[in-house]
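Have a look below at one chain only, the form predicted on its own, in structure tokens format.
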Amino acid sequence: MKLAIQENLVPGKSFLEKVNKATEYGFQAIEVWGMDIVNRVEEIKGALSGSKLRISTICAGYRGSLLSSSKEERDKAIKDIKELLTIGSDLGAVGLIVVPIFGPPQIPDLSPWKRAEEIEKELLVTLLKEIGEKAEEVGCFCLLEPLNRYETHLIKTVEQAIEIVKRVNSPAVKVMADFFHMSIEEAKIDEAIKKGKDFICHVHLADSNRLLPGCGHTDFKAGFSALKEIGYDKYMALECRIPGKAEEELPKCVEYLKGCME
């Protein structure tokens, strides 16, 4: 298991400064935002040249929504996701994080024929098959992220994400597990992770209060033990708030996480 951090959490006016700081704090990779990344590729490559730090993943950054009621919005999302997967491959990222939908359904309920969620799942599987073909082609995973009940109505648990991924049946469509969302939706985080064997390809780290790990009541040791048990060897990226000065709190957090891995 390797530690990464989202770029917005690292101090620095330029991406190069952020890369240098992240390395200094003990991280092995950085997760970049997908928004406007097409105009930042050369800057990112330049900052990483000669550095041990890698790009772990791209976090979203696409327009539209895969499960919008508007075909135009769905088409925008598909187009952008395919472009971001290509950029991710070029940068050596594990994958692109994709959330199917935020908030309530946008597609109408057509009961008694089919409920909105049934339609959404069928549509999502169809679109992810298409996206999966592109992901396979370029060699960059599409990472389906479950969110908690306050942010989405659809994919909320690791098991629900796995259900979709199995139906898509693409080796390039996998699952991302987020400790914050799992702390709300899963009965036991370690058991959810064990169910995710062969499916989890990226992890987000935040404590139960969305602060740095160690600032809440999430049992990271149990979660990391489960990740070891399933043979997880990829990145775990911080996605959280920092209660204090980043230059002081981030190195301490790295040491805390390393202790939880032992």
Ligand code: LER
Contents of the next structure:
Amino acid sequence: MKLAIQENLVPGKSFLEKVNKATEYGFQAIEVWGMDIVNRVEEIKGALSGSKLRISTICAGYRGSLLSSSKEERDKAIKDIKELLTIGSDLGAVGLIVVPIFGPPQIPDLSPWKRAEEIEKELLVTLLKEIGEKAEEVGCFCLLEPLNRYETHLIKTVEQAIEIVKRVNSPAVKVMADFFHMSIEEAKIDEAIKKGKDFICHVHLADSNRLLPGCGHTDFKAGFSALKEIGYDKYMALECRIPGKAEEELPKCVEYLKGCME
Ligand code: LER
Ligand code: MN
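Having seen the form predicted on its own, can you show the form predicted together with the named molecule?
Every component of the complex follows; first up is the chain already shown.
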């Protein structure tokens, strides 16, 4: 289990400054935003050369929407996701984070033939098979992220994401687990993680109130011990708000998280 942090949480005017700060605070990797990354590849590579910090993941950043009712929007999302997977591979990232859909369905309910959710899942499986081929070719995972009920209606639990991934049946389409969303949707975070063995390839860290771990009531020790049990050896990236000064709170948080891993 290695600690990472989203780039926007690290103080610094340039990516190089952020890389140096994240390393100083005790992180092993940084998660970058996908939006406009195509224009930042050289800057990112330059900042990483001579540093031991790695790129854990690319967080979204594609245009369009995979489950839109408009073919143009779906095609845009597929094209961008494929490009981001290629960039992810070039940067040595584990994967690209993909949220199947934000908010309510964008396609009509066709019941009694099929409900919107059934159609969405079938469409998602079809599109992920195509995306999975690209992900496999370039060697960068497509990481499905379940969100809580206030942000999506479709994939809300690790188990639901696994169900989709099993139907896709691609070695490059996997699942990620976000402690904030899990604290809302899962009955028990550690049990959800245990069911994710062989599927979970990335983790987001935030406490129950989406502040830094240690500021809420999530049991990180239990979650980390479940991750250890399933042999999880990839990154856990902070995605949260920081109450206070980042330069003081982030090193403290690294120590807190290390303590939860013991
Ligand atoms: C959104 O709540 C979230 O958790 C992000 O990781 C989605 O990209
Ligand atoms: Mn997340």
